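Next up: a single chain in C-alpha cells, the form predicted on its own.
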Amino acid sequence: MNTASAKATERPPRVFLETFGCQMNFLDSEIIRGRMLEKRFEFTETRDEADVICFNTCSVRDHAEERVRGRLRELRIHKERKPETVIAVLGCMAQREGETLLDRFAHVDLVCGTREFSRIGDYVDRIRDGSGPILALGESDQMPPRERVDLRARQHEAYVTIQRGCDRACTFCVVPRTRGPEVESSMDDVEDEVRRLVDDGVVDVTLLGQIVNAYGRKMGGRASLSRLLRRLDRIRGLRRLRFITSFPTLMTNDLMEAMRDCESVVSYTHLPVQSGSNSCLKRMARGYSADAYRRLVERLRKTVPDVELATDIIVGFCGETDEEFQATVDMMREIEFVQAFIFKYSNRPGTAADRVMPDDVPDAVKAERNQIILRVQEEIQQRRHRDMLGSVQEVLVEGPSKRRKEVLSGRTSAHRIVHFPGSEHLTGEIARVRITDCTPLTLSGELTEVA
C-alpha cells in the first residue's frame, strides 16, 4: 500500500458499510459508524467510491454468511484494481471464522470481531499506514458504549443494547460462540443513553439484549429488567418503550407486572418458541415443554390483557418429524401470534447441534415445511387484521412510503404496519388511524387525529 499517496488525498477517506442480520447488528453499525466519524472519514452509499467497504455479519444461518462470501469474492477484482482500499470483515463471522477468513480471502485487510467495534478507527488507521492485515478477536467484557446518540436509522426510534452474549446452550445456536459470554450495561448507564436519545428527539425505545430479560443476573440482583423498565419510565417525553428478545423461562411475574404498570411499556414481546413439540424442544435444550410454553402465555395475558406475542420458529430441526411439525402447526393456530420469524434449520458449526446431532431433514422437506407455517400465519394474521378493522390505532409514523409520497407508513405498539394519507411533517408523530383495509401484512386507514 502505498502510504504517501493514502495520506495525500484531499478529502477524507469514504466508508462503505453494509448490515446484515438482526437488529443488534444495525445498532453494533450504528456505533461502528461513530468510531469511523471520531476519525474523521466520511461514509458513501456506494461502493465504488469507497476507501474502506465494510461488512457488519450475521452467522446465525448460513445463507447469511453465504452473501458475504459472495460480496468478497466480487471484491477480489476491485482490490486488484484498486489495492489501496480496505477491506474489512466484521462482527459474528468475523469472530466465528476468524483467521479462515484471511486465509480463503487473501484481499481481506482486517477481520474483527463483535467485542473490538470501538477500536475500529484505530484498526483502519493502522492498515492504512501499511500495518496490515489485522485479526481482532478480543475478549473484552466491557459494553461498548455508544457516545453519538445522533447515529440512528430513524430520527424519532432509537435501539438501546443493554446486554450482549448468551450463556445458555440451546444446541442449534452458534451466538455463545460469535457474541461469548453475557455482559451488562448498568441501569445508570442505560438511563444516561435513553435520555439523551429523548433530548434528542426519540419517543420510542427498544432495549436490545441476546436474552434480555436476562439483564440483572450479571449484578447480584443489583439489576433487573423489570426495575429498569420501572426507571425509564418515568423518562419524561418516551411515549414507547419494548424489550427484545426474551427467553421463555426468565419471564417472572414482576416483569410481567412492570409492562403492566409502566405507561410507555408496549404491550408487545418477542418470546421464541422454537417448536410446539416437547421431543424437539428436549433436543434443542430449550428447558422447558410445549404445555409450560403455553402455561406461560396463558399467564402473561392474564396480567396484560391486551399483550400481542411475537416468536421465532424453526422448521426442519435436527430429527423433526411430521408428528413434531404437527405439533408446532397446532401452537401457532392456538397461540395466535402477532408475528413469527420462520427460519429453515441452517446447521452451523460450532454448535452442539453439528457435534452430535445429524442435519437430517432433506432440504425440500425443510422448504416444505417453511411455506405452510408461513401460510398458517399469513391466515391468522389476515384474520385478527380483518377483526381490527373500524378501530382506531395509535400509529408512529415512521414517514412517507416507499412506493407512493403522499402516503405515510408508521407502526403500531404491536409493530404492525398502518398506511394512511398525511402530510410528512407528521414524521415522528403518534398518530390516531381508523383503519379500513387490510392485508395478511399491512393495514390501511384514515387519519383522526394526532395524538
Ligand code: SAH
Contents of the next structure:
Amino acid sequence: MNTASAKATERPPRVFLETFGCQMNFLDSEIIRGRMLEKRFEFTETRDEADVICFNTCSVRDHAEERVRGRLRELRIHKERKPETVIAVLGCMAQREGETLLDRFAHVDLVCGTREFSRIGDYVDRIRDGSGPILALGESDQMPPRERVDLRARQHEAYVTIQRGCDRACTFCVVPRTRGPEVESSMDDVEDEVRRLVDDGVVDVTLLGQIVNAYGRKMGGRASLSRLLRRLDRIRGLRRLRFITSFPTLMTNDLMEAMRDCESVVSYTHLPVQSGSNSCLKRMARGYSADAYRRLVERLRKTVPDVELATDIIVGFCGETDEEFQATVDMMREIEFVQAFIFKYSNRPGTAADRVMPDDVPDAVKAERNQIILRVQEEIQQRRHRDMLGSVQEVLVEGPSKRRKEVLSGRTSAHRIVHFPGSEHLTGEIARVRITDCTPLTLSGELTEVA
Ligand code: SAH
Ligand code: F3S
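With the form predicted on its own already on screen, would you show the form predicted together with the ligand?
Zooming out: every chain and molecule, the one shown earlier first.
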C-alpha cells in the first residue's frame, strides 16, 4: 500500500489540547479546535491517547510558564516511547521564547506564536509528513483573519475578540512582547459576528481586548468602543454585553454614557488599578495617580449609578514598601471592588522592570501581602453580599451547578455567582432570584419569576 492510500484508511489523528492563562487564550483554543476539526483531527481528553499534544500557553507570570515546562519535561519519556507523537507549544510562551524552546526541549516539534495558531493544522500535517521541527512566529501586525468560533463551552454565552496586542509599556508586563502591537477588527466584522452568534442562540456576549477601551484608535476616529456598543445594543435578542479589560486613563465620557444608555451593556467594568500608591504606579509607568483613579471611579459612579468595578492588583512589585502596600489596602477598602484578582509580582524577562529595577521584595513578604489583601477583599465581598440578602437579582442562568444537578448556577449583571433550585430548561433565561444566603464568593436564593 502506498503512503497516500494508507493515510486514507488511517483513523483521524487525535489531539490533546491544554490551555493556560486568560480568557483570550481560551477563546483562541476554541478557534484552534474548530480549525483542527475541519481538517479532520479528533480531540481527546487523555494525553496518553493523543497523536498530537498541544499547550496553549501564558507568559504573564513565571508560574504559568513553569507549569508548561513541567509538562514538557514529563513528555520526554512519552516521546521516547511514542516518537510519532507531535508535541506543540502555542501562544504567548512560544512567541516569547521562540527557538530557545526547540533548543531546550529537543522533543518539541512545533513552536507556534500568537499570530500563527490558526494555521496549526497545516503545520501538524507537515510535521507528520516528516518536515522536522517548525518554528512559526509570524511577523504580521494585521488582525488575524476573523475566525469563526463554532464551538462554545456554553450555548448561550460567547466571547468575541475585537482587539489584540497592546501599545502601552507598563514596566512589569510582557504582553506587548508576546501579543505585539494593537490590532483591531472593524465594527462591521464585529457586528456580523455578534449577529451570527445571537442567531445561534447566544444571549450574553463579552468583547475581549488586552486594552479593550483603546478600540478604534488604530482606525483614526472611524470607530470607538462606545460607538460599537451602541451598534451592538440594537441587536434584538442580545441581552447582556460586557467588555474586558479596560485601561483607566481611556475611560471616556462617551464610553460611560454608552454604558448608561445601552440596555444590554452590563453595569460592570474591569478596570485594573494595580496599586494604590502614587510612587508605585509611577514605577509601573501606568500613567495615572491614585487620586486620578479615585476621580475616575467617582465620575463613573455618577454617570452609571449602579456600576460595579472589578480590578487587578499586583503585590510586591519592585521596591514596594510597607507604606506603598498600605496605600493599596486603603484604596481597596475605600472603593470596594466587586472582585479583585491579586497577583504576586513575577519578574518577566525583557520587560522594563526586568532591565532597570531589582525584584527585591522577598517571596515571604509577597506571600504575606497577598494573604492580607485577599482577606481584605473577602471581608468586603462578604459585607456587600450580606447587604444583598432579601433583594431580588436578575440572574442569567448558565445551567445546572457542578455539584448538584437540581441547583442552577447563574450570574448577576455584575458577574456575581448565584445558585438557586430550578429546572435545567431555564438555561439561557434571565431569572429573578430572591437572595437568601451568601458566602464571600457566591450568593444563593430562590426563583421568583423568569424575565
Ligand atoms: N490588559 C491585560 C493585562 C494582561 S495581564 C488584560 O487583558 O487583562 C493581566 C494582569 O496580570 C494584569 O492586570 C496584572 O495585574 C497582572 N500581571 C501582569 N504582569 C504581571 C507580572 N509580571 N507579575 C504579576 N502580575 C502581573
Ligand atoms: Fe500589559 Fe499595561 Fe498593556 S498591563 S497589556 S502593558 S496596558
